[in-house]
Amino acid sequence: MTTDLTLLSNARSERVRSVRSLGRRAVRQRQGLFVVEGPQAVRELLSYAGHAARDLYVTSSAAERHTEVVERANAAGVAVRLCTDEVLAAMTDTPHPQGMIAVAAPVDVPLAEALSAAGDGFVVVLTNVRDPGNAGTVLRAADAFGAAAVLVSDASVNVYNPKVVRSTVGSLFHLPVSVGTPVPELLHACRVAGLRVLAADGAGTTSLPDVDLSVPHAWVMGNEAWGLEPEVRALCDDVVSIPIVRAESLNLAMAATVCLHASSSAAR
């Protein structure tokens, strides 16, 4: 496949639309679509799942800037396309989106497949977690400290929605992410796996530097408001705590963060 070298002007076509129309997750849904913003979150897609890529929408400049994108696409075979700013401006939710955006097929795996990436390492569960951007930053910090998969509820943030994708910068790509398990089913599939199960939670008597995070175990994390519902609680093994000095409490995306870099240095 070779660049299109058609120029795409017209923000109101049918084709600039229908990518618009991929930020609503019922659009994602039946249309096995999503969009992929930016030249690093492109890059990686390209790198680590290329097979997912089914087209390329980039402006001229932005072709010229990062001409091992354009040419790493062909290569795939992926439709390449090339199209003004105002286009680009008009198939996202953001006024500036780096000049590129990719559209994606589905990237998550079964959660037996997942899970057999565990090993004798980690996973992350997201119960509840509800903002697309703490999803997103939950999903990377499990990428830069060596999680073997995150697994993502029924009851989460599509992993999908464009601010999910965005906030990973990439991070999507380079791990299994399961999705749509109620966490009663994730709890239970974790600990027959032979992982520990984990809740990170403010209301944790055990403190996380009295843990052993030797073994497999799975972190669960709950919504950004209540934190884990005390049903969830009870089918962990343990509840674990973050010591702090003043602060009343870190959000989840802080917290997430806090405990699997202490399960990366513990795997070391």
Contents of the next structure:
2 protein chains.
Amino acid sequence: MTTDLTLLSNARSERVRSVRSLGRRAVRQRQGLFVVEGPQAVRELLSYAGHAARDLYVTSSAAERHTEVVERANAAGVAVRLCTDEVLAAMTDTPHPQGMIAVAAPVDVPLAEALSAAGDGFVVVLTNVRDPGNAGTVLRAADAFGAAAVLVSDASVNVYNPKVVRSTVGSLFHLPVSVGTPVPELLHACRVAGLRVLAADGAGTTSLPDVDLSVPHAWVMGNEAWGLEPEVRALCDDVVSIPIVRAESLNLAMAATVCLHASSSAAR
Amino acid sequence: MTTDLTLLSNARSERVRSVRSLGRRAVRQRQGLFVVEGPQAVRELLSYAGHAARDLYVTSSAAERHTEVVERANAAGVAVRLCTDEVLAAMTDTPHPQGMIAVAAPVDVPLAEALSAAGDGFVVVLTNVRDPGNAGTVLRAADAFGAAAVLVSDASVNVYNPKVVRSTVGSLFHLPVSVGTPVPELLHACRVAGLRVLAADGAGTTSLPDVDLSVPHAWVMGNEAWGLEPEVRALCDDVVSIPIVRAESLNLAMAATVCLHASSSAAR
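Now that you have shown the form predicted on its own, what about the form predicted together with a further copy of the same chain?
Following is the full complex, with the preceding chain placed first.
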């Protein structure tokens, strides 16, 4: 399929409203689609999960600036539609979609498949992360530091929330992500897979430098205040804190960055 | 001085407009004042820099919820003014100031004083950080991991920007911060103070695990994309990168968190 040169110019069309409605979780679930905004994220989608890409909406100027993205979409059989700035702006709540939006099918994998990727490495479990930016940053850290997979519980923010997708800057497409499993089942599955289950918690009793990260393990991340519910902690093999000078000075994204960097260092 | 029980109820008063105008940098500079929002940040202001606090505006319900903050303000001789929810909302752009705003004088210290705190430890230099949330996170990391001081260049975001103050969650008051010095002077002063000057840069040629962090040092942080201008790198003793699996997956706040955690670990 090649670029459809008919310029989409009606910002009130059914198609525009349909794309915009994917900002809502219920609509995403019903339609089995989500949006990926901006050239960098779209490029990563096409490179790592091209099979999931459905449509690419792009302004003429963005198509000129990012010819390689458009070519890659064409090569992958994705329908490329040129549209006006107004149409693109009407498709999203993002202040600056940078002239490009893709619509894609979900990229998550079944829990068993994500866990089978763990091998002798480590995975990350998001139990109760509500802020899209924090979830995105943890996904980036997982990607940067070589986690084998990310397991997102049913109580966490939806990873197809446009703000999560945006803040992962493509990391969502780089490693296996599973979604929707309740926390107790997730932790049980990790243990069955032979992973040592480590809770990251500001009130943890084991200090990070004392933890053996050379064995396969799962990092369990709590809510934004970097704390876990007692019943979740009880399901973990160890509760780990990062030595800091002052309490309350780390947030979840910072704590996850430090823990995953430590796992990455231990693996080298 | 004790709490003035006259309820401020006129959201259009000169006083309300005056507090609100402190959201603008030029006004802050002219008046030599800035705002601190929310009970946690106000508590830290009073605990660590009580001398700088001038006025506390608080709603009746917040005063009841946080009696210890109000008592501490009274003890510090800060004028406490009760106000309506409408007045408090009109004083700030913040969606949720949580019923409490303090007005304070600047808390930064001269560069020489900040550097004299370094001793055999480490400091953080912000050369060109524009995003308030990133600057705040780096300040939190500096606080959490025991940096001796933070030196903010004249090209970085103003630390009294309400969004920076809010995102530091009190860390701004916990350690010496200097502001307003041009980058070349900052780096020269660090070297004169006996600090090894380390640039943190995604394109760095020295890997973080290979850096000797047991000597006194300064971490030089660039812009949001975690990169430094060539002329700034040329002024540093070493350019350090963090080993990662994929490029572009760390942002400035994450990189700073990892580097400062490494310094903290080396100091133990």
